[in-house]
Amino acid sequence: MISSEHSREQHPRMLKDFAISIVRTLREHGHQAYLVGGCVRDLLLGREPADYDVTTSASPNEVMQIFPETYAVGAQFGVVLVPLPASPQAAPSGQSAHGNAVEVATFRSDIGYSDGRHPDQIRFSGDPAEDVARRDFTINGLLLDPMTGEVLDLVGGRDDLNAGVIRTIGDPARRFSEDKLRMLRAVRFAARFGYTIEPGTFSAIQSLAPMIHQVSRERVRDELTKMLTEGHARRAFLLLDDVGLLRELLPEIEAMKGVEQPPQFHPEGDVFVHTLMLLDKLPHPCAATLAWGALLHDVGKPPTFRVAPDRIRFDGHVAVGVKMAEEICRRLHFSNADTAQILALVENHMRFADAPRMKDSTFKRFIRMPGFEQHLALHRMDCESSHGDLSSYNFTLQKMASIPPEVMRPAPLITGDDLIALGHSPGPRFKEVLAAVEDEQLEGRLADREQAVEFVRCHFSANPASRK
C-alpha cells in the first residue's frame, strides 16, 4: 500500500506528466496546445507548480470529445477540467478538485467586463497571441511546449522574470478595470517572489484602489489569506499600504500606524510596526486562522489608546478588539468555525502573562482550548516581536509537559443522572454544578465518584430556593 506521504510527493509529478499527455493528445488530434500561466512561470523559476493549465486551439466541445471524463466548470468561458485518471495515488487527502485535474482552456479573446470580474462575451480564437493578450501579468503570459522545452514569449514575460518585475500585459488601467481582483494578485505576486511592481502598473493600482469593492468579499478574503500564509505577509501588507488597498479593505489595520506603545514593553515601535514584525514570524505553511489572529490580535489598540500619568495604556483593548475582529470576519464572510477560532486568539492572547498564577483547574481549562497550539504560537511571536520575554511561554510549555493526559482531561466523576438521583431538577444549573465538580477534580481535591457526590451534597442544595 502506498503511504499518504509518498502519495503527496508523487502527486506533482503525476499531474505534470498528465498535463504533458493532454498537450500531446490534443496535438495528435490536430490542435495547437501549450502549458500556460503560473505553471510555466514556476517551472522557469525552479519551483514546483501547484497546478497545471493547458491552452489550446480546440473548442470546449472538441476537448470534451477527446477527453470524455471532464468537468465543464466554465465551458461558457472555454474552460474544462480534465481529471487525473483514477489511481490509488492520484488524490492525496485534502487535495482540491482542481488540484487533481488539469484546466484546459480554449484560445480566446474577452469582450467587455461590466461586472469588473467576468467577461461579458468571449470569442474563441485559433491564435495563441490573442489568448495571451487577455491575461493579467507578463510573468503569467508565457507558453511552454513541453515536448521541446521551447518557451513562447509574446509579452516580454521572460525579461520581467529575470528582472523581478510585476507588469500587466498591455494597458494596466484596462487590465485592472476588467478584473479588479488583479490588483490584489499583483501585490501577492510581488510579495511572494520579492519582485517590484512596474511604475505604470503601481500607479494604476493606486488610482483604481477604491474600485476593489466591486470584487466579492470571499475572493478578497481568499487573496488576503494567501498573502498572510504564503510566507511573505509583512512584505505583502507593506505593499497593500503603499498602493492604497489596505485603507480600502482593512482600515482597522491602517489605523494602527503611528499609534505609540509603552517603550518598556514595546521597544520595536508603534502598533503597526509590531503587527508587521509579528506577521514576519508566521510559520510557512501557516493555518489561516493563526495568520488572521496574528493580524488582528491588537486591532483594539488604536481606539483604546490613552496617555496615563504612568505610561501609555490601552484599557479594554482585548474586548474592543474581539468586537472589531468579529465585524471584520463577518465582513469578509469567514465561516463560523474560522471566526470562532480567530476571535478566541484575539480574546486570549494576553492571558499567558497570568499562567504562572493560575489555579490548576484554570490552567488546565486554558490549555484545553481548541487549537491551543495556535494560541501558544501567537503568544511566542507576540513576545518575540516586542519585549522578548518568553518566561510565560516557557512556563506554559514546562507545565503542560508535566501534566499527564489523563490528568489534563480526566473522565467525569459524576453525570447529570447522578444529579437527578441527588434530587436536582434538570436545567441550566446542571452546568454550574458539573463545572464546579470538574474544577475540584482538576485541582486534585476530588478523586472519585463518592467524593464528588459528597461535594455536591455539601455545596449545592437540591432545592434552589434554600440556597444561601
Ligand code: ATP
Contents of the next structure:
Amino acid sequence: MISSEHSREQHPRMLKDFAISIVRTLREHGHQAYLVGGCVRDLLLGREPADYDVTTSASPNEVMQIFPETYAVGAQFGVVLVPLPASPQAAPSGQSAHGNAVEVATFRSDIGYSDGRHPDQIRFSGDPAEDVARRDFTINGLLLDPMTGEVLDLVGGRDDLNAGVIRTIGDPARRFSEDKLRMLRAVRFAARFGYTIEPGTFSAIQSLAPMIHQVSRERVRDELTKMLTEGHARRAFLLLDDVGLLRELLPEIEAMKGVEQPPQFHPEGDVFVHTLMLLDKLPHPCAATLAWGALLHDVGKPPTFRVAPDRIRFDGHVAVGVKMAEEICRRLHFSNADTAQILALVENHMRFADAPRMKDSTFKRFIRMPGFEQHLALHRMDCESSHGDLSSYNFTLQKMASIPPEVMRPAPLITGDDLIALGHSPGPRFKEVLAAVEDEQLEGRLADREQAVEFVRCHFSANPASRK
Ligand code: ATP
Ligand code: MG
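Write the structure block of the form predicted in complex with this ligand for the protein whose form predicted alone appears above.
Now the complete complex, all chains and molecules, led by this one.
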C-alpha cells in the first residue's frame, strides 16, 4: 500500500518523519505525546517498524481538530488515523490507509474483559503509565520521546529486550484471561525475535490454552498466518506445540507427531519432523496460501498410516488430506479463493512424480493451474525435506521452459457459436466438447479451425439424444 509517489525506499523514512512530526505538533498544542509499542521496540532493535503508533494525552476530538485530515477508525477506543499528506491511496474510509498512516491513540486504560477478547469499557487518561499498563508485553510497552531520543521504560521492557524475553506486563494469568489472543501474540513475537517466553508467562499460556477458542476464528487464522509467513514458521509451530496451543487449534498437525514414514523415502523422520522442515524452507515473504499448503500437504497421513507387508503406506492420503484441509479452512473462515488454492496445493502435491509420463495436454493443464509457482515451490520444499531427489522438479521446469506461451495457452480453435452452427444445442455438453477439442489442440493434433470442426463432426453427434 505504498503510494506511487513515494518509492519503496523513501516510504519508511517518510512515515517515521511523519510520526515524529505528529508528536511535535501534539506537544506544540500542549499535549503529551510519544511513539509507543512495536515501533519503539523495532527502532531499539535496529529493525524497520511495520507501522508507527503515537500515544497522547489529547482526546480523539482534539486530535481530529489539530490535524487537517484524519479518520476516526477506532474512535470508541480513542484511535485516530492520520494519513501521510498527499498520499492518494489513503482511502476515504480510512480502511486501507494503515500502510500510509500513523495511528494516534489517546492514553487510556481498558476496563473489564468479560468476553475474553475485548475490553467492556475504556477510560481516557492523562497518564502514560496507565496506557502502558494495558499493553501486552514489556517489550511492547516502551515509550520513546523522538525529540530527545529518551526511552521512557515503566515496565522493564529494555531489560527484557536486551535479555530476549517475552513477559506480560502485570500478572500473566490475568493478562491472558483478559484477551486470549495475547497467547498467540506471545508465541509469534518469541518466534520472530528468537526470544524465550518468561517461565511465568509460559506456564500461564499452558494453563489457559484451552480458552483460546474464545478468540474469533478470523483473528486466530490471521495470527497463525503471520507466524507462517514472517520467516520463523518452524520455531513458531514448535512453540505452539510446547505451550499446548497446537493441540487446541490444529489437532490434525499435532497428530503428525510420531507417525513414522518409510525411511527409504523419508530419511528425515516422522510426518511432524518432515512438515516442520518444510516450514523452515518457506520463502520470506511468503504467500499465505503457499504457507498453509505446506503446513497441510501431508495432513491426511496420520489417519491413513498402515504398516503393509512391504513397507509403511499411506494409501489415499491425498484425498483424505484434501477433505481434512477443507474442514480446517472452513473452521478458520478462510475465503473461498484461498481455500481453493490451499486445497489445490494439497491435492496436486504428489503429481510432479508423474510429470515425465503425462500426455502433453495433461502436462499443459497441470502447469496452467492458477498460482502454479506455488505448486512448484511446495514440491521443491517437499523433496528437499525428504529424499532430496529433484529430478521431477527439474523435468517440469525444463519442459515448461521449452513450451512457448502460445502453445501453452493457445487461442481456442472453435467456440460455442461454431457448435451451434454445427447443429448442437447449447447446454452442459458444450464444455465437454470444447474441452475435448482443446485436448487435441494441446496434444498438437489439431492445428486450425477446419480441423477442429471436422474433429467435432466425427466424434460428437449434433443431437446427443440420438447418441446411444
Ligand atoms: P507488529 O510488528 O507485528 O506490528 P506490534 O507490537 O507493533 O507488532 P501491533 O498489533 O501493531 O503490534 O500493536 C501495536 C501495539 O499495541 C503493541 O506493541 C502493543 O503495545 C499494543 N497491543 C496490540 N495488541 C494488543 C493486545 N491484544 N493486548 C494488549 N496490547 C496490545
Ligand atoms: Mg505494529
